[in-house]
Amino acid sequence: MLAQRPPMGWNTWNTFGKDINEQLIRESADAFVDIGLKDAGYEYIVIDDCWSEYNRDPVTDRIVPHHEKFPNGMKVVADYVHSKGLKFGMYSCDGVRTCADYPGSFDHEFLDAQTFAEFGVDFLKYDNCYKPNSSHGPTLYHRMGMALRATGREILFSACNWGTEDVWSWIRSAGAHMYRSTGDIVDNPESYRKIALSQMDKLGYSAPGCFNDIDMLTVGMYGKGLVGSTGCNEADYRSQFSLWCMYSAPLMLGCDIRKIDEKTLKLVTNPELLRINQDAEARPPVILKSGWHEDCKVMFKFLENGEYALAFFNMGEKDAEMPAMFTDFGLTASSGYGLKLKNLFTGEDEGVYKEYFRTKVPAHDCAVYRAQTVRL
């Protein structure tokens, strides 16, 4: 089944928008598999809005490959990418026309479910624009859910309605396999953060085959983005990454991966943080206030094989002690056990500690560290 575990991939849509085309699609696969992302467990090329023609072919009624964009049609593309050893994903939407004015698939959904899957589609990204008002949301997404099944193709379905109609309550029926349950996200510290504090109560709806999509990834895109993209600092990087991977949400790359610096690169293929993201058993963490700063968050969190996670979250503007009173957890100091941590980021032991732990954690900035309880 697909979807055990969050889907990682790249997006063109964060740093390219509508400046899409053939050879960013193959130069990106090639560099997908040069700088290790593939060996890292990133699959999916995924192309988004505007690579289509404006209208549809008169004669097929099918949704045709922008003639300029890509000359030799997207079955080629979808080839090079599969050569390549990854996978192949691509863009529609629930409405008349598409978030950037482009074909939707509004009455069309087994037609182009067909089309895609002749192209050699392994990934399909289902936005939620310019849909008639008296349509009903969650219908027009089991019409693409059967019509992607109907083909006979194993297609990720990754619905995108942006959380409305209360989306994290029926979309697994649809036959998603993920499902974006925030608006857009842009490349500025104030979106990453509110995107990831409007979903800490809603968590416990994402689980195997059907997760909880908070948006791609802006980490490493420094300001070369789209509208309102600013830009982050490295802080605000480890942050997003870490606070996905905490989440168990799909970690789709945003960045221009053509030119990735070594600090992102080893931030997205961190082995550690990538193996709580993709940890078999995709539970929610606690989440609680640290201290006396409503901005800090503290989150604790159950792994596999009898581990654990314990993240700190500094959203505020000035550096923070961060307390995490293991009793919030279930660990008592009546239990005779204590936590043994190690640090994500420097490899490093930290010690067993009972009952408390407390670190330093400069503004916009995380500590991470995976746990084991030990008797005392």
The other form holds:
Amino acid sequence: MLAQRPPMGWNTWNTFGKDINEQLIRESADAFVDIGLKDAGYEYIVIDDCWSEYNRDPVTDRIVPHHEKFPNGMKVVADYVHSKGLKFGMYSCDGVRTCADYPGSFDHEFLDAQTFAEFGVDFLKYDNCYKPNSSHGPTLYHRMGMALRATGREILFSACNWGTEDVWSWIRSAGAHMYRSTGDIVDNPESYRKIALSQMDKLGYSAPGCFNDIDMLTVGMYGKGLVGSTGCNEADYRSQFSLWCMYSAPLMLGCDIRKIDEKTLKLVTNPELLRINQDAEARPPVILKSGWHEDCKVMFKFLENGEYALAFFNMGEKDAEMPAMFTDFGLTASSGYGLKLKNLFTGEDEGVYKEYFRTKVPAHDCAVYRAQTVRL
Ligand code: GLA
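Let's see the other form, the form predicted together with alpha-D-galactopyranose (GLA), since the form predicted alone is already up.
Full assembly next; the chain just shown is listed first.
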């Protein structure tokens, strides 16, 4: 069964856009393994938009790989990715063209699914541009959902309609394993915050089998990427990655992993944060205001094995003292229990707290703890 845990991987779009080719994929697959992403649990290498010729093959009606970018075809690329023990993802669209104006799969769903299966694809991101006005969005996702299954190959279906048409209410029925719930991320603080805040009340629609996808991470891009990417600081990247983990969101890296810096690598392979993200129960956190500031959020997430994650996000521009009142999560003072906390960035035990915990969080930054109830 696919997507029992949030899918993890890397996607070309955020950093490379249309500038993709076989060499980039080979080098990224090499780096993926060499720097330890595979060992940390990352799995998919995904080629986004702009991989094909501008038009379908006039004889076979198939989408064909671009002759300069992928001169040896896609099977060779897939085979290379597989030879590294990784899985291979590609991209298409439910409209007549993709978002970057290459052939889309509208009315070609079964043929294209077959083509992807023959390439050896394990993951298909399915976008939503150039959709005919006369068509019904959910039906188009159902079509590709069925087309992928009809191939007989196990292909993870990554829907990308940007949260339109109340996607959370029907996308699981269309066979998708993850679904984009927002517009495109860009590498700046406003973008990731806006995205995360927009899904606070939608996380109940995310669970094993089909996860709410709040877009590829910009962590580690430092402004090198698509339009609007002015970059984030390290506190922002810590916060972004931790938010994605608290939300049980798919972790698709978007930076150039061949040139990843040490701090980013340490962050995205932090075993404790990944454990929260990959928690088998994938329960959404309770999200509350912390203290007086609307920009300060505290989140509490039930984990498997009776544990919890407690996280503080300061999305404001000033450092803040951030409290969490345990009774807000169900732990009353009269219970006789407290919370034992471990700081997941420093690895240090913070001790046992009764009734509340308070921590100072710098602007843009976060603090994340694993918690256990202990008898006082
Ligand atoms: C849309 C998607 C992006 C990316 C581009 C490619 O904007 O939301 O994630 O796939 O298309 O053109």
